[in-house]
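Quick heads-up: it's one chain on its own, the form predicted alone, in structure tokens.
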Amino acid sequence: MEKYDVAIIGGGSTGLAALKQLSNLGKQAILLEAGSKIGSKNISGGILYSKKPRKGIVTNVEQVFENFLDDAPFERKITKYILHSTSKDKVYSMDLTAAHDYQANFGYSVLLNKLNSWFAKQAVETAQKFGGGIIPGVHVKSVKWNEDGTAIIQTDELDEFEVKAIIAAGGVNSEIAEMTGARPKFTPMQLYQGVKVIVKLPEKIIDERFGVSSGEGAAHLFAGDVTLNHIGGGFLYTNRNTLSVGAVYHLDSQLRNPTEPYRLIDALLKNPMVSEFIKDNVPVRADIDKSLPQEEQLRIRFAVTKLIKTWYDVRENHLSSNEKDEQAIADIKAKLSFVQEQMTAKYNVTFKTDYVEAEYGAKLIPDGKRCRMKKPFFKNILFAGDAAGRGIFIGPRIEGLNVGIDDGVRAANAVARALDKNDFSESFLGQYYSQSLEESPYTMDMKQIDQDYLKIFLDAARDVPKDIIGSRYGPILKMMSNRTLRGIAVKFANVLGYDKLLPMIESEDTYVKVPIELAERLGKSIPISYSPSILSIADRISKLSYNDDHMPHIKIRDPDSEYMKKMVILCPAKCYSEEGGKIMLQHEGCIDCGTCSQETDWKHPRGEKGVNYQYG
């Protein structure tokens, strides 16, 4: 049997700054991927945030990987955080940038597909030098023990092999957690569910449109009536020549009154200001001719698509090059100008105002207020990230990348010093790990409110008449803009504890009814040029890139129960279907999002099987 020291299982962000630790620090480690390639299966908003704690050390991602600021494909580096209040054609908006800094080094949007296979790349190159490294197309079924302690993993693409220690870093639907029997399911109370598009957009053109500079970036959040009464919002951050829009919802919100996902998305790529910003002009096909012969119809429709793609790639060229040199630039207008002309006189395409979307995805986010695991191992087993429960929402703070990152260093570290002493029990390697994840001051964010960040979001929203607040936050409000009251508030708020507070704070006055009557009594409309083309949910999944599996990797367990039911409509894929009163499933199209786990027999898709992200 194959033995090596270490197997982190999972590929995104956590586990590649795991092993990339555990390489620093010359021990070996491999990784288990489940996706045919490292970045395939990763989706998130997403901001990856560099922190500088006032209390407190945490490991950042420039940190672990050394050469990130010069060579990491980042998007933009976000330097606007506005939250806006919306109600039909009207929004009132407060600048929150002071907040999105906040302790922070930097923040920059990302997209996880380009990102974590550079950090593959940079990771790899060290971990063979000490013989481990990363295995692709693998997923893991099952883990057990020997009499000494080592694990034995088994998969369903290898021959099972033996480890001394695992780290778990395989998100928020972890089968490991869930077949060690370490923690159980996350509920829905526990869980966000999120929703994202992908809308392109060339690069000078963001640049122009949200007032940034090149590589520099802009990021909106969104409540009130888009939210469509959930208790949630929506956000658009700018990438570099790509938009990332997308909803986040309590799912347990979504269970009460339950809305298609998609239809989330649709109502924020409605409101006015969102369809301002995402517009591109775009070029529409001429319908072909039925009377023609079958061939010369897919030789019209082949030599158009070529045509569009080719206007796509020049422009964008033309829209995002930092050519300085005229006559190049008078060159690369010549030939736009020259596909356009093609475009127009031979085939008819006409050009309108409307958005491009790229690609649609969904997963499911823990609320680390609610779910992070109090004893984030097992046995040998340590649990990092997002499948340890431990993502930071307090209201318009969204971070999970950087707490992450940290927390596949500390499992790393902690691995590693097990290593050097051969001591992998639970009250050696567990215990220390477990100790070290509560002095992480992500840690403390999840457990307390922090009053300086408190005050910048209160500053923030200084101007907001008390009266909108209504008489249930109103004197609240009012106590907690006075410091001296606010630290004696505070200081209560926080013996009381999440628990008891978050059913006042995170509630459908917050999200949706406070934000309406702001945007209606102090808001300006937003005059709307056109009507957005939405996609129809059946073109977003036929636009995205399927290893179809012959094989089911959810099972339903009960067809006759409410909460799957309720699936019918709460698939972000639109999976599930209604037959004679039984609910049915049709996997092919899944997107992994792990939605319907709590009742049925959820697992990731086989090695290289299912959904393939190309933005992520």
Second form
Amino acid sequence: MEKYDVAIIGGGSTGLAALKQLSNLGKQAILLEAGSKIGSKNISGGILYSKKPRKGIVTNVEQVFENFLDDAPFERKITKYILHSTSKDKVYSMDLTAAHDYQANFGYSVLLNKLNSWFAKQAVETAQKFGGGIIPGVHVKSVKWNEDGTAIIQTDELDEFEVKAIIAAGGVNSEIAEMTGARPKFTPMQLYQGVKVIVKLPEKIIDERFGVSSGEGAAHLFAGDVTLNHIGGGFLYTNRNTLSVGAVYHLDSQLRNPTEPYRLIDALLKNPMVSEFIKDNVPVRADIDKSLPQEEQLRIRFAVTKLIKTWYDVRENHLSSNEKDEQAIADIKAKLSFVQEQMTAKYNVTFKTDYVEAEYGAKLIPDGKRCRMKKPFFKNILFAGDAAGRGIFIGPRIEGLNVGIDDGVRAANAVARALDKNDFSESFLGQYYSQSLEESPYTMDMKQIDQDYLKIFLDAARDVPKDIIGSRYGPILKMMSNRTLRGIAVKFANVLGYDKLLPMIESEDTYVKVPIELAERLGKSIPISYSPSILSIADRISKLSYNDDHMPHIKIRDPDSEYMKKMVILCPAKCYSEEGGKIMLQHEGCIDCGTCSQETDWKHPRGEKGVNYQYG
Amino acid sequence: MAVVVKLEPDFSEGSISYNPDGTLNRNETKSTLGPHSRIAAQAAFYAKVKYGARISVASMSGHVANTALQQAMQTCDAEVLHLYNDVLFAGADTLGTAETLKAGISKMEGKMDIVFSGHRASDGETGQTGPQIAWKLGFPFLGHVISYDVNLEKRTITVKRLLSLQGMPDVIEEVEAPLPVFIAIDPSYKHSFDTVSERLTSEKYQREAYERAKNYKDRLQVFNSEKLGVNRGLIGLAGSPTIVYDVQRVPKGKATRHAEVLDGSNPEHIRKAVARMREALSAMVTK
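Next up, the form predicted together with the partner chain in place of the form predicted alone?
Below is the entire complex, every chain and molecule, led by the chain shown above.
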């Protein structure tokens, strides 16, 4: 049997940071990723932060990946962070840029397919020097232990092999966590369900529309009627030449009153402010004359496809910040008008205002306040990132990638130390890692309210009439707005703990009722100039790329259960249907989110199988 | 070892163009590494990972910017690329092409143990070039190969061939042959690397190939007929006995099946379809 020092399970940002760190420390590590390529199974909101907490130390992305700032394919540096309260056509906006900047070096919008591929490239160059590397397309199905404590990794694709330690970074649906009994599956109360679409928009239009200079970007958050009465909200982040538009809701709120996740996205896209943000000039094909010979019809179809593709490419180039001299600009303009002329004159292509959706995706997000693992290890396995239930969600503060990267580094440091002493016992490796995570400022944020952050938030909400929130949070607000009292209130709140506080704060009042009232009373009306033709879920799924597995990776335990009946609505890929009172699964369109995992035998698809995100 | 590949039209929508008369517009259509050639390159890559083979790729083409060679390099991490480019090569049928490729392979550095080709080209579909190169090289020809393993000590190769005979179930034949051999790879070929070390090696070579292919011209050697030292009577139009005197469209076969249009939103229609499928499936079960 082949023997290696360390195996990292999962090639997301956490696992890749762990691999890079271990390699930086000169240790041999193998990273196993189920997707056919690194990044193909990863999806995030997402903004990647680099933080400078006042207390404690974190390792930031640019410290692990030295070339990050010079070379990494991040999208835009977020310089505007705005929270909008919505009610029909009215929007009331609050600038929370100060909250976004709080203890931050930077926050970049990112697309994980591209970014994680870049991380992988950096990590593998170092890893290779020490006999390590990355193996994509491998799904770990179980772990066994030898008498001497070394672990044997069994996969669907490779001969089994032996390692001294494992870093489990397989994401929120970590199978290793469940099969070893290191933690139970996360419950709906501990999870958010996030759905996202990528909207295409040329770079220069984004610059102008969002009032940002080249390379900079904006993040917009939404609460109010766009939530369709759920606890959570919507977001819109600017990428370089795309927008990430998503909706994130508590899974238990969704279970109480199920709404199709894609309808939540649609509600957001139909909000006048969002509709105006995403709009673009879109070519529309003319119907092909059916009386023409079939060959001619086919020729026209292919010719139009090719022209539209060229038109998009040339226009993209025209409206990008790529360096071009005057001659090149003139050439591109000439080509664009030539192609456009061909389209309209020869093939009757017309143009209309609409939006262009490129990719739909979904994921479960662990709410670190409620589900971070208190004992993030089992034998010689360390759990990190989403797998350990670690993400920060405090009102508009949304952080996951940076937490995962810091966790990955902490796990790598703990494993490197164990390798040096050749001691992989729980007391030497696991406890040390656990202690390290406890000391992480991110863990502190998952445990306690930070009064300085709260102040920034309250300052931003200064203009909100007291009577709107007064009736609901009157006494709390009074205490919080006074400096001395705030200190006492926060201390009192922290004694109570998040467990008791959260149901009060994370309520329908906060996410739905108060924002609606705010928008209605103070909001500006936004005129609607068009109505976006929103894709159906079937169209969204058909646009995704899959490598279908004939073997289902999910098995329904009880086709009569109430929970499974709700999956007919809550599965973001509409994989479930009800027939004669029984729930049926069609696994082919599954996007591996794990929403149904609570009451199913749920596994990740085998290596290379399932969905492949192009953006993530 | 060597791989012979072909630059072919890219038949995907958005890349292909047709003339108003329905024939292929070659100027407007993009070219790409032929799908069968790609599989041949993949098969060569297996030997690179398993046995540390050195790979050369060869192609005869009128295009000097031969992206097929670049793509093949990226697929199999080849170290040398051969391009045979000369007006005298033009108009060649499969026999004239085979002569050029044979001459090229003989010019390659070192002795070739295995030469790979695809099953056929997607624009010619004759599948003749490979066997003719084998014959000209004097190598045993093994076609329809779906997997292979080399015994380095005995200098033999064991291959599995997928044989489809009309009216009979498919047969897999195992053949052992002494090296050197010429292998035409079956379209269903797929290899797997089963150990961590093989996978690490494969990943390493793939990355190396990706980087190398970016500057593929550094490793490209272009040969004309003179440099190859070929007999002008055996190449190009002169060396091609085939005469194409007419091209006809493939006639449409008459449909013998009876089609019924069902409405997917009508539950009654769906029930009908399911019942028919059940019926068909139960008929397939042999009792």
